[in-house]
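Encoded as structure tokens, the following chain is the form predicted alone, with no partner shown.
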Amino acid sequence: MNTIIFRTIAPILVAIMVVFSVFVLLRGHNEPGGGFIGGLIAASAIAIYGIAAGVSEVRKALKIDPLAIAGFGLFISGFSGLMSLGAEAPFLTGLWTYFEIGNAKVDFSSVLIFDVGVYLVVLGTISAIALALEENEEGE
């Protein structure tokens, strides 16, 4: 099913899916969404690009091994839990701070850091699995 139409539209579709996955990531904990669903959407985009362009092109575009991305996400998620211990609160307690940028008040939380970590874990893990399966398919 690797037609010229699919190969042409895939990069545009991938860009839209990645932007949407970041949107879903950032709206999590306020509305449905979060790191897990956002990571699945982004990993699906990588799988689509892999089908259209080939695994070697995806690996060149990523520049980092997907399992390294997953490991870094796990580190970030663990770090967000340790932040609460520094504030003498139970592990993974949400901490909030506010920044003023101009006239706008921006909320920043350890929950967002945890969600970014989950996003990277899901993105890296599912991408590694999808690329391994696509490599196996190309080899046959």
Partner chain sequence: MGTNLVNEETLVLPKAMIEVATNAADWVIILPVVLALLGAAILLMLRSTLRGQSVFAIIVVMAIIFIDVLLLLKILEFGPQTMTMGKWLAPFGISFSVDVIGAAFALAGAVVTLVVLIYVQADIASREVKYGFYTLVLLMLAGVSGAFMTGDLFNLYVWFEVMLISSFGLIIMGGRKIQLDGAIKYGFLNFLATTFFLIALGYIYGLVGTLNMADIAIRAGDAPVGPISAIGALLLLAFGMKAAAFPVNAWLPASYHTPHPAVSALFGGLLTKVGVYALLRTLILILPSAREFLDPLITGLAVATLILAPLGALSQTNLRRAIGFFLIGGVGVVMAGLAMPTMRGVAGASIYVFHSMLSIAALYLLAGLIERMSGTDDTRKMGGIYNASSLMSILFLVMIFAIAGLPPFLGFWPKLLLIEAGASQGDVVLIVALVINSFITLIAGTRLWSHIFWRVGREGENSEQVNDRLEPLSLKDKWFGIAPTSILVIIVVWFGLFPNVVFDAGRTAAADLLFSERYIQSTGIDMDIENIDIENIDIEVKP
Contents of the next structure:
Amino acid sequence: MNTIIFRTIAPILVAIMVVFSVFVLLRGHNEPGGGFIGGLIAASAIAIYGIAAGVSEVRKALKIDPLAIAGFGLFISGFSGLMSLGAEAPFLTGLWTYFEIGNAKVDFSSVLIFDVGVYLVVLGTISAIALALEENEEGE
Amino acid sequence: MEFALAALVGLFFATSIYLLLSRAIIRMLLGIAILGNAVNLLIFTAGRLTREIPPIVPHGQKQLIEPFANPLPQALILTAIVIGFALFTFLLVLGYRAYQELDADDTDTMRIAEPERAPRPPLSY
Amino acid sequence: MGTNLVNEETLVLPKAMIEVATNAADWVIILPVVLALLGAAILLMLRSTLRGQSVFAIIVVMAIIFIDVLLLLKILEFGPQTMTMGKWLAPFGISFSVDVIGAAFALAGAVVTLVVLIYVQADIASREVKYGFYTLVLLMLAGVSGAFMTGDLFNLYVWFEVMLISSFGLIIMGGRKIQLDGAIKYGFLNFLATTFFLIALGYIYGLVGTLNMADIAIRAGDAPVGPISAIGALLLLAFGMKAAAFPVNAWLPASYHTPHPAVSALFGGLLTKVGVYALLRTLILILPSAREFLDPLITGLAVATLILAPLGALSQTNLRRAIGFFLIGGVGVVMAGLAMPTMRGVAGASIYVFHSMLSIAALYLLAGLIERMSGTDDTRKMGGIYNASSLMSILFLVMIFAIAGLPPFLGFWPKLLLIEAGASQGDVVLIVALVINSFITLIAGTRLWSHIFWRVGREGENSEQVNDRLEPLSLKDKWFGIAPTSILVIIVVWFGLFPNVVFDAGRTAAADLLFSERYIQSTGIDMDIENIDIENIDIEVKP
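Switching from the form predicted alone: structure of the form predicted together with its partner chain?
Next comes the full complex, and the chain you just saw is listed first.
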């Protein structure tokens, strides 16, 4: 599994997968994609990096405990639901606003924050599980 | 079409219940996995089958045009798959740990929590 | 624009979105669940910092209790409350519909959680904090509160699973062999129960085309009785398994005594009660015709549970397993109420659940202290604790009297209501079973008490031989162990002496369960429009 070809390709592959996962996350509102599938892609990128470079290397690169990432994701998801309190709307109501950047109109919404939260939860939990399993394998 | 799927659901249920009746934990786990698929297929069939018409609002329209596939069962199944997957993973790891620690894959020999020869309560004060 | 454009003027759509502003005060409906979730998220982020987690968790639970009280007061004054997520109208959005039993059970659950959180301060290891004990407890509270408050059947399934997965984490915390053994049985059976529930959900959706509880209650009346009864039977099996009613109760005495006593208390106080609550909610409010069809079966199961459970307790020498059987007996009492859907019967069942949440948790916590003092879980080797701690012996005896249903404790009143209900219906079998249950529970409980407390020494030695293996409780154990447990006991005694508040709440709860009008009205579903086409939803288009 841990051949030189794989080890050379892995960093490039991981970088592309992470960027792609963010792309999938952002196009998710009206087209196929979204936080869940984006998070899965990012987590598989991390799992690949773990196989190629070893778990301790990944933990060093991540800097934050994967489960803490998941906790942060859960927090901002819940918080995005609470934001509609200010708008006199029920829990989890989507709030929309627009920015003009140059000539482009950019949508920004509480739905997006929720989706980013889902992305982080999936990324955190799945990579925590993957890293724990890989650690087990290395130990044996 | 519904008949074929209903028969398949029945077959899945029969298989999973047969496996769940086993004493070996690994078979019970397989039974649980098949049971989850049976239920998901059941919900899918219960939402009525519509072929090849995805529930996507066409461009420029404000609502779906009849006929279209019912999207709700698919959302329910997606949720159920994710949750079922999480629980199944937990049970899998638990079964493995139990096999390592208790040295038992047979539920009949797992008697630590319920000792086989439990002492009788005293008959007097 | 497409060629096959629907002419918008000829299209009549039912209203799907809320157009009025939501009052900030309405947020008490959702806040208990949201606070618990956010609290769990923050604790997960701070997983590696050991200090301060306990204080933070206790503050969060106190805030939840405060909001639960506000919510309960509001419901008692204005009737059931509903909030539908994301500005949708029920049944299109997911609703949280809370009536008196939902709010009261959520409150009792939060109180039990608070007491347990204080109780564990005496002996929690830093390894367990790091493992995520507080996160799991808050997640479990979120799941339990969500299950009590949701107005959507599929959402109920999701909360069941939230609860289940955090309870998995709690039951194996510590990782002793006996816990693995218990967790296998607990895990498989509970997973199976929720899967049965999911099967029933699939059938309900196929039959009536909706999953909103109020909407099902409206439409199930027109549905054919046969399929509805089959669904009811599946729900009875699924929730009966969750609640540990006879004959699917075997997992409970096999697992509830294995984890830390505080975790046992949490499970005994919260988890089985959610199953019981779901039985009351689905079979009385949503599918009354199914309940009617299943009535003889429910009566039989209630009688069997009522009589067999305390007999199980009688034959146990393991203290916490014996308490597990008392817990099952309590489920039988609620099943008796389910078999008698009159005002008195349902009120009695609801009050009994409330009482059982508090008193079973208190019993498990006391059992934990007793095990710590005597260093064993065998009741025959415990003797002599009366000398070491007379306060504990009083607390334990009061709790035994309460669950057996002796006056003047809280457990007496719901049993009285149930016996009255049975008398007015001429249901002699249930009355006799209820009395036998109280009687055997009393025998089993007082026998435990006399062996643990009254006997001077251990079983099998001379009666004057003092038990020399008892270790007196440390000061820490006294403050963090006995004090919070006493709070639960005081609540049970207080409501037993002054039961009027509980009676009023129980009556309202029963009325809202039996006559669904107020509950359905609160969701805003128009009862006159019988056949809304569920597919005809006005899709929100992004501007």
